[in-house]
There are 2 protein chains.
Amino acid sequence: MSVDSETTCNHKHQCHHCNSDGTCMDDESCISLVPIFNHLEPAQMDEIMSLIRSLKFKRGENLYSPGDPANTLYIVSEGKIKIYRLSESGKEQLIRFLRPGDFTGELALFSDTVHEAYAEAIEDTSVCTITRSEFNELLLKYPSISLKVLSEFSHRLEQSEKQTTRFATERVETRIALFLIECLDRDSKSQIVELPMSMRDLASYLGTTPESISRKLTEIEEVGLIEQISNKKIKILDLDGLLNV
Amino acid sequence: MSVDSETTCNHKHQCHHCNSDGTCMDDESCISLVPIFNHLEPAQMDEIMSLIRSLKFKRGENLYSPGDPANTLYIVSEGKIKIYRLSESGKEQLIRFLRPGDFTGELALFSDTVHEAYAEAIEDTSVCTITRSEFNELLLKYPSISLKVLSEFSHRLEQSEKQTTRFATERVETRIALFLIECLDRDSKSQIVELPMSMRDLASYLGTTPESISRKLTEIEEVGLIEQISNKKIKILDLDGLLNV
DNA sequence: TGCGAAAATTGATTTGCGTCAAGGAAATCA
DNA sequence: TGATTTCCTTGACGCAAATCAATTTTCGCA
């Protein structure tokens, strides 16, 4: 859901100040961006806009922690924000990466309850916020825009259960494997997948620990599926041969 | 989301034929039974009523299975239903049952794909369906249900991601604690809960074997924080220490 | 009520992977 | 650019939990 110069400010209406990456830095850019609004009339984006309030946060700073309210949805015009929790016995886990045009708020955007993550800008962030009973009402009033949401919710809903079916049922190497073939269906242009993060926050996504990550890519590699050809790039030798590790 | 008989046919509209286990046998439960419908107003109902069309699916029967395309939501109406995925290794891992009132047809409903989870009837069942497109078509014409489909998700959203942290963190015997926590919350009058589901499938859903689920509840009950008093009853003797394993 | 099948328990064994510790590479900052 | 910190890798070890196998218990059905 990552937006590029392409796509960016591509909608008849006024879009002011965008920069050569391709994002946006006004306010206006947040509803611009995003999939759950760019589908709507320029009139109708206005309006919007008039609700939404921009802010900025400093690299390391929390939007949200669990046990606050949750009756703000987030949405990021630049910047990169990082969700995790934390379990009940104090392990961290990382849930996704969110990157500009993404939104959270979660569930607790529908409900009357606390977050239960954490959502930290990992970079100097700014992001667009409108409240719940805001979104709310206009969600009653675009409906289309329910829709879009409910698009996101159930594809991410998708994906955590799948990845629940597989920490509960694959093993640490299959994990990496499979993890590395979705990345390529990112990419796919050539057979070099480049990992979008560290070690260290690959296997807290993973459910691992970075030594783990390090023993299993050295035993994929030694069986011929993969070349290490860096720290973060890898060439994948054997895809059938991936998918049944 | 389960329903009861007190809950059941408690609106103003004709609901007839209802048993006495709460459960009603004509179409137009299907609608007065569901969240997601039954704050509607009786002209509304009827209305959706007309859009549904009923089926019945015998013990063991699919209502659909992984590589389907996912153009239809299901709402129970009679019966249970057991949704399971397999893992890319082929182990099979529960996700959810579904009683009476709740509906599953997933993300597919709103993106154009195909479902990757089996939803297999293991009781004769009886549901409500209704098309992507008719449903879509409800969700813009009554912009409510929509928050109710959202609540529902965003809900669900966050109970996976939170059993995705606890397989990616937790050992099986907290785990299994854990699970024994919600259980009383849900039942919450005695001390005393009882398993909703086999072993069997209970390892499964916590992605562990019986054998560990037997031996664990042995050491739990060993070192005095739980009494197993049969098969399916379990006596939380201390909750504290419960949750502390 | 009793039989047979399925489910649950218990034991013995194996193994995957986390933990701890140390050395090397890479990134960050002055 | 060099120094310091953080990250990654490699090795040795221990443990949690899966697997395999054998009873025992429970439950569905005749």
The other form holds:
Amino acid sequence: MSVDSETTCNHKHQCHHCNSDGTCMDDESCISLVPIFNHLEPAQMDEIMSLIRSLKFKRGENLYSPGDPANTLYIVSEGKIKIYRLSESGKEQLIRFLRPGDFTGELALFSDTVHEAYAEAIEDTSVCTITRSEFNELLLKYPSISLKVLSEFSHRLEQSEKQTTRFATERVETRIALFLIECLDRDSKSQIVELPMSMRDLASYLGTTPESISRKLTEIEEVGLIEQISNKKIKILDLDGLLNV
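Now the other one: the form predicted on its own, given that the block above is the form predicted in complex with the DNA.
This part shows the chain on its own.
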């Protein structure tokens, strides 16, 4: 794990994560991405910003591993992270992936425990962090944060149940089609999806094999529903048709 040295900057609040060239990352840009914080008043945001620390991870580095103390909330400001577990046979099972604005470690903030999964940077990644003790003080001071955290827990439980149901009842091509639809940027008119993970990770996430993913994508492309622009980019040509795969 690589950690940037902390530096104090001449801003209206302390910036605890400066770049090597002396310029500072914007604390507010990190906090404002996160639904559990971005509803607060400016003065409250400033208070949270004063507690934030930043860490940088190279591709392939772990933020945490099973058995590590779980006492920190990690907020992704740049890059991508995958959360996964290993089966007894050593097979990797992807639980979820995190993009800017997503966070991990929140469950451990409510109890003294250790991590049971791996959190690995799948590209060079920057995260903002806040400790359990500091976060719990914020929960007591601003109850609205607790409601936002509960909302996020509910959403993740719903996603987990949906994923389990897909594994049990839906064909591989249906799982792929629904995943592509979920990856569409709702705020953009573009129909191009950029896959947020490798084929191996996607196969793990969808409960199949990379070979099956590749074969089914080709089949879906051959019937005119998608166009594979590159290994990472897929253009959706027929959204309604994809919904009925």
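Positions refer to the first chain, counted from 1. Because the structure is a prediction, the values reported are computed rather than measured. Think of the rigid core as the biggest set of C-alphas that the two forms share within 1.5 Å after superposition.
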Core-aligned, does P143 move its Cα 2 Å or more between the two forms?
no
